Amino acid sequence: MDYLCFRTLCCKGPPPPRAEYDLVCIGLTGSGKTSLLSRLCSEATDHIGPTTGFSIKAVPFQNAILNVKELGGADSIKKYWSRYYQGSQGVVFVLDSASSDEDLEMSRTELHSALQHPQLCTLPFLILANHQDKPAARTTQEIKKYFELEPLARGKSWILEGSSVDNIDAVKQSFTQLIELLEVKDQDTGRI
């Protein structure tokens, strides 16, 4: 009986890998990326400021790991965000949902160009409507109405989910379920 509780306890051997998955994280500048991207990873968020270029994270989560390569979204940065699209298992869409109306116009435009560009078009999308923490914040139901999001993303993998830096669980659920979604993509592909 002892050797069977020791082998129990000490010859398990190393955990199984966890699966990786590649991510692309774009939005306009302010929508939150960094600030997210860095509470999932534990880190400080005291002075963050908007990424010039890209950010690459390794996002840790109990059954996978996310490299998230996270794209500034100012407008001399924007048009190079395609050049950083191939090899990419996965979209991160962040938007800001208190902002004003010309920058959700504008956010929405870049959405609908990401959902329709041949590198991204076939990938789960996890979008974001970052800082609903504020008091102008529009809800995920005006958000999917104003973005036309079920005529324009039928037919492809995507999860439309509130968010905060305040409620940190809220956007590790909403990961969770984005890789949910790309175990289920593995799957169909037999990458697994």
Given for the second form:
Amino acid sequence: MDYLCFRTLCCKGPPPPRAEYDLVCIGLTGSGKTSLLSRLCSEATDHIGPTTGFSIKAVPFQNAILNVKELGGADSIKKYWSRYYQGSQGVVFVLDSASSDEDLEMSRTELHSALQHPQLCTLPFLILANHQDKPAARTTQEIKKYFELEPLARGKSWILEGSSVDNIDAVKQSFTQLIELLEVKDQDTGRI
Amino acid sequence: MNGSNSRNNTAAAVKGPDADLGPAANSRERKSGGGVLKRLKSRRNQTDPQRPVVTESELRALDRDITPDDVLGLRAVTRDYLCKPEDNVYNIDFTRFKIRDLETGTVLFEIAKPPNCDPEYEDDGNGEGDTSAGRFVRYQFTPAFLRLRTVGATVEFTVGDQPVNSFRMIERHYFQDKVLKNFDFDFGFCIPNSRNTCEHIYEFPQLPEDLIRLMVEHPYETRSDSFYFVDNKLIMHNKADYAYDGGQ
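Given the form predicted on its own, state the structure of the form predicted in complex with the partner chain.
Now the full complex is given, and it begins with the chain already shown.
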């Protein structure tokens, strides 16, 4: 806001529009995708139910707008995830750090699948180990190890961060890191 | 069927931040949305001077389905609907519409359809069902609405039991005989039996003061056509008109 006032006063005209990036947000049902994205958009989270299709949100950051297409994680929706991969520039993968072993294994399968999918394998990934506020939450170190991120994701750009709806500032920081990766990728491919 | 002036099923009066929800029961809300995949960025062209002008009569005379390219040439709101309610073979239903002022976070307007409401069988009070009752909404905003800068518009819609390969909306806004703005959103693929939402941030065009004054002084002469296409064929057409003299 201060920057905008300064520019207007100095008759320099409006600042250049922010870069926009198209992201896909996936993860099992209940991992917290909708809640996190709603909180990032300063929206209420008290009436949230399972997403039964897609939910597109434009999430504003200081130097970028992220157009996030969040996909429901229920089995009936999950099977269509790949229909939405084309055109994405980055992936946000959300997992419940406090889920059962069985669900964690399913989450790992899905993440591995996404990391290796031809339309996603060269894109930056932000992996959020969500529900860190729950007592049963595994640490990010444990998650990194269990998900085999270092051997598997070698050479791919990814960020793993713990997250919780109770600390949205930290989530914003994680997204800012993702934006940096997206900017680098944009420059690499010669796009403005 | 007169789409424009005479038909009025709901009057959703919005008076700034204290707006109450419009009558949700039998109304059909406006649609607006954002196609966000890179290949499908929303195109915010006002009018494209290169594009040949086409008239409503010419489109009606076509012996084939109307395509997105066809409606992009229109320079005036249509007098009547370009398709029938039964053309919506994919059973796409708009269930919620919301506008937020992103500078303050205030919800300016929200309208939602309760579940199990079927607009096709509404009784318009004359004892007759009116199958076009669900295709028109009348809005009344305050003049302040025209000075908003950044707004988030959320639309929610459900899809029937067939997958929709590509779903696209083109919405054209006019004041009197002038095109104000064109919105073009490509939702892409829609999962069968899904409920989908889309919030798009858009910046209002900065309207000249004299145009704002005219729009306030001429309620309901601001009108829009929303055209919906599946696989580039028109399957739905909704209309709305707008007043900006609310609260005065």
